[in-house]
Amino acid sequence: MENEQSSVHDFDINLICEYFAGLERQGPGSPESTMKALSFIDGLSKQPKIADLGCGTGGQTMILAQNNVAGNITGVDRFPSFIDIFNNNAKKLKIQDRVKGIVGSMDSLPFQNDEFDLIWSEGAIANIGFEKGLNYWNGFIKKNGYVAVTYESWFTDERPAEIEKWWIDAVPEISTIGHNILIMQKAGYVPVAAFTLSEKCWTDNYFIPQKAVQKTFLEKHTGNKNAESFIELMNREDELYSKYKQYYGYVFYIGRKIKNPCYE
């Protein structure tokens, strides 16, 4: 069995959704990294239109709304339970008049061409693919508008086989920062910034909060082998990060649209 590796894709989507709905963030990140990325984005209009794709329950969206702008933000996620939490969070912050979550897919968006000043996506573009996402989303961004995404990336050209297998299974297109910047350029953007998310984004804001959720989750699903295996997978991700964090992480890529994608 050692040669068989489970990935998150092998588990029931409702089980995954229930697990992550109890967390403020569904992936590594922090308010500080969101704000740092926002600081590279110049020249937004006074009331910009922003889309947050794969928004989850909206941890980063609410940071954007509170610290950015008087503009409108539309969060998009495929899971209705996440969007319910998203919209409740907006109501609690009294920003529901300009921050709204809708159920939808990031690869079939219900928007107009050149509609947005900024498309944001933290920890989600791998679901559509980095290259495919940047190319497809380009059409919804105004000229000189921005895209800002976090994406799993290699920090080195070579890495141990164990961690390479883990991430290629999870994100087949995973590549180095330099290669990803070239993809961004080819997709019609001027790269504005790229920076790595801190270790705290993984430990304090992603792995540690899961521990309390795991206890309740396992109690609710006592005897459910799929639930137990899913928790084992999440803990395995934590262990591998501790062991191999010098080789990979999330990188924030910020680009400004100057043209439509270049296809060879």
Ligand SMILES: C[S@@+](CC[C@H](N)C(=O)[O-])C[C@H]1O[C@@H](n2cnc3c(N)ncnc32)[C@H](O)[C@@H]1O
Given for the second form:
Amino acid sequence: MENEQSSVHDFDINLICEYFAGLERQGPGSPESTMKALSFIDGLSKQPKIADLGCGTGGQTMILAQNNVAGNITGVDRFPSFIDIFNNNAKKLKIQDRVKGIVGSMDSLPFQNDEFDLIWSEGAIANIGFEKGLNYWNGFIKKNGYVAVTYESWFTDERPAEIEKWWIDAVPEISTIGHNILIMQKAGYVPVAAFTLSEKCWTDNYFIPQKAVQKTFLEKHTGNKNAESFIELMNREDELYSKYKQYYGYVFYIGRKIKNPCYE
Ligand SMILES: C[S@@+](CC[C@H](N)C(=O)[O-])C[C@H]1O[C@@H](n2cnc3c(N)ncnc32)[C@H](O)[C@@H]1O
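Cool, the form predicted on its own is there; where's the form predicted together with the named molecule?
What follows is the entire complex, opening with the chain shown before.
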């Protein structure tokens, strides 16, 4: 496994969607960290317009919608099965009039310039790239509006080769918190806050819930080598986190847009 490391990119997308659709969240996070990030956002209008990009099934979106944020939230995800669950969740909470999921890609958004008070994205910006995402999304945010994203980040300048290889393969641009803050500033935002997600966001809310669905998933796909290797990969991510968590984690970056570097 060390020499022939597979990554999540090597697996059938339908298999990955089926596995993660059964979970409340598709990445590390928690209601507490979502609320903490929200607490840094000052002066939101009474009915702000918000986009949640790479929303998955909407774990964090529903937290935003139910806590303080009375505005409209549009969740965007590239997978229709996640968006179906997202919209069902909004219906169950009776907030479907103002919380809607749409299928789309975060690098080709169907929105107007300066449309949003806030762009949210947990665990997803790496799919477009931290720098590219912050620059592209800037155009859709009103002046003095906010961006709030979680992103995989190094906590130290150096780390063991094993974990360095794992993350460079998964997120080639992964960098330190200081460097990411500079990127945010160059992309036209005042960095307002950056904080690391707690270990619980990874263990209790990401790895442990997976253990509960793995047995049923493997039973359903008995004899499917791809499914077995995918579960091995997910368990390897868990093992590596236990071994190397002092070197990396998700960081919440919150910034206020002051300009669009493309025009100003
Ligand atoms: C790690 S999951 C995080 C999901 C959710 N925000 C959470 O924290 O539970 C990343 C999400 O990004 C979505 N995604 C990946 N590439 C995308 C793209 N180009 N456009 C929109 N969504 C994308 C995936 O389908 C997935 O739902």
